[in-house]
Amino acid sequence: MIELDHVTMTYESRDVVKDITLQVKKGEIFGIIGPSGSGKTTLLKIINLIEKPSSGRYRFDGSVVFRTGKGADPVGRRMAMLFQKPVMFNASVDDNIGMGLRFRGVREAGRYPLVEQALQEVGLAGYGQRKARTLSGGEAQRVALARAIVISPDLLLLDEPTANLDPKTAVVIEEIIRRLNREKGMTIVLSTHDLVQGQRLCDRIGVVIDGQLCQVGTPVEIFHMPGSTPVAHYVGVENIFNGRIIDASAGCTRFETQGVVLMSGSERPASQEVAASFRAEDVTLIIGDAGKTSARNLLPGKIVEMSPYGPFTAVKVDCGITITAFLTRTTVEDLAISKGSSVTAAIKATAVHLFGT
């Protein structure tokens, strides 16, 4: 549906979006993640025709997109965008939602049923006569979403749609987004700084760092098989090691880093300089006999640090390399471990991902 071909956006001699080539498929939810200031919002604005790229080509449904300069672009009328901080006009909720319909020449009698349907879809039936500026932040965001979908866009663009909302309201917005995609077949492109949200909602994800599209893939590929060290760091991979491949055969690769050998299910040519990564959640700590585990990597060591990490405890183990494991509170109590405890870090070969440096 969307094809960007070597798109660059330059502001004041600085490339904010750098040579991005990207395809978004019709009917999918595509997520754009990346640090603040990485170019996510600018990329959405380019897709929405708010910004014109400095160079590159943009195709929508196979046709090259350009501005005619004579009223609304016909392609632009097939899209709607929800910004991070929605602006409410000083009018009723009904009037706010129906604004786009009015601009499209839909008469008042025709607008009413469409507005009512949009309110129902965002869970605000009966809110039509309220003053929009008296709504809570979560309610205002849902009204803004209703305003976007009331025109039945083929493409819905969402810029950090839950960034300023409490967790409960964020879940409501996510459910609405998912329903719009599944029941209406609406193509959705959203930017988010919430990595868990990206995994929950998106069919595919693009990682934008410093204006560059570093990797595109499924949530599993992005979070468990990062393509570069910057991507691995951004998606929260705790264990990243530079080294070299010393042997590759029979679907299992031996990787050496700082004198420690790891077995990986990734296939890479021997002698190639690469990096290895595995998530802290994929590390199991064993006390005593480690003979019953099926993990190919069994690394004895001592705990050098333990610290809270949200609902988990981050445990660092010196195994010749420092490995981080995330354990639940119950697991820590069951193992009866503390700083200085001797443990074995067990990691399955399939959890060890290799990528080029």
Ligand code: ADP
Contents of the next structure:
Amino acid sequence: MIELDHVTMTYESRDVVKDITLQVKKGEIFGIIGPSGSGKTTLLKIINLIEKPSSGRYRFDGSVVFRTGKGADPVGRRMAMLFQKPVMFNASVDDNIGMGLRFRGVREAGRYPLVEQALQEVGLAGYGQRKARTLSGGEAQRVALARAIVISPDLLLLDEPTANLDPKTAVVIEEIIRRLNREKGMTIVLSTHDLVQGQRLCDRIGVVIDGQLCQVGTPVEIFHMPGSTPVAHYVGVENIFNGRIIDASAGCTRFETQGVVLMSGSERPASQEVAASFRAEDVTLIIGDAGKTSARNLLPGKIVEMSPYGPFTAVKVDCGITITAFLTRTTVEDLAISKGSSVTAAIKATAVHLFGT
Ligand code: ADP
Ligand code: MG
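Please give the other form, namely the form predicted in complex with the named molecule, since only the form predicted alone has been shown so far.
Below is the whole assembly, all chains and molecules, this chain first.
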């Protein structure tokens, strides 16, 4: 549905979107993740025809499109965007939602059932007569979403749709987004810096760092098989080591870093410079006999640091290389470990991902 071809956006002689080539398929939920200031909103605005890229080509359903600056633009009419900080007009909820329809020349009698239906879809049936500016943050966000979907867009663009909401309200919004996609077949492109949301909601994800599209893939590919060190860092991979390939056979590549050998299920990367990564969640710690584990990598070491990390404890183990493991509180209690304890870090070969740097 969307094809961006070498799209660059320059503001005041600075490239904030750099040579991005990207396709979004009809019917998918595509997530754009990346740090703040990396160009996510700009990319959404380009897709929404609010911004005209400085260079590159944008095709929508196979035709080259560009901003005409006119509201009547037929392609523009097929999309709606929910901005990160939506503005509510000082009017009723109904009027706020019906606004886009009014601009499109839909008369009041025709607007009413569409507005009602949109309210129902966001779970706010009966809210029509309330003053929009008296709503809670979560309600206002749902009204803003209703305002975007009331025109039945083929493409819905959402800029950090849950950034300012509490986790429970965020889940409600996510459910609405998923339903719009599954039941109405709406193609959805959303930006988020909530990694968990990206993982939970999206069919595919593009990682944008400093204006560059670094990687596109399924959530599993992005979070477990990052293609570069910046992506690995951004998606929260704790264990990243530069090293070299010793040898490779079917299903097992041996990698060496600082004198430590790791077995990986990844194929040998084409590049000379290679790094290995694995998530801290994929490391188990064993006390004493490691005979029962099926993990191919068993690295003895000593705990050098333990610190709280959200619901987990981050445990750093010096095994020649410093390996970080995330353990639950109960696991830490069961193992009765503390700083200085001798443990064996166990990592499955399938969890060790190799990539060229
Ligand atoms: P994100 O949404 O990922 O936080 P943005 O797309 O909003 O990033 O911004 C990317 C960069 O472009 C930022 O450094 C921002 O300051 C800059 N930028 C965005 N819009 C404009 C503009 N209209 N004029 C100049 N610079 C801008
Ligand atoms: Mg933004």
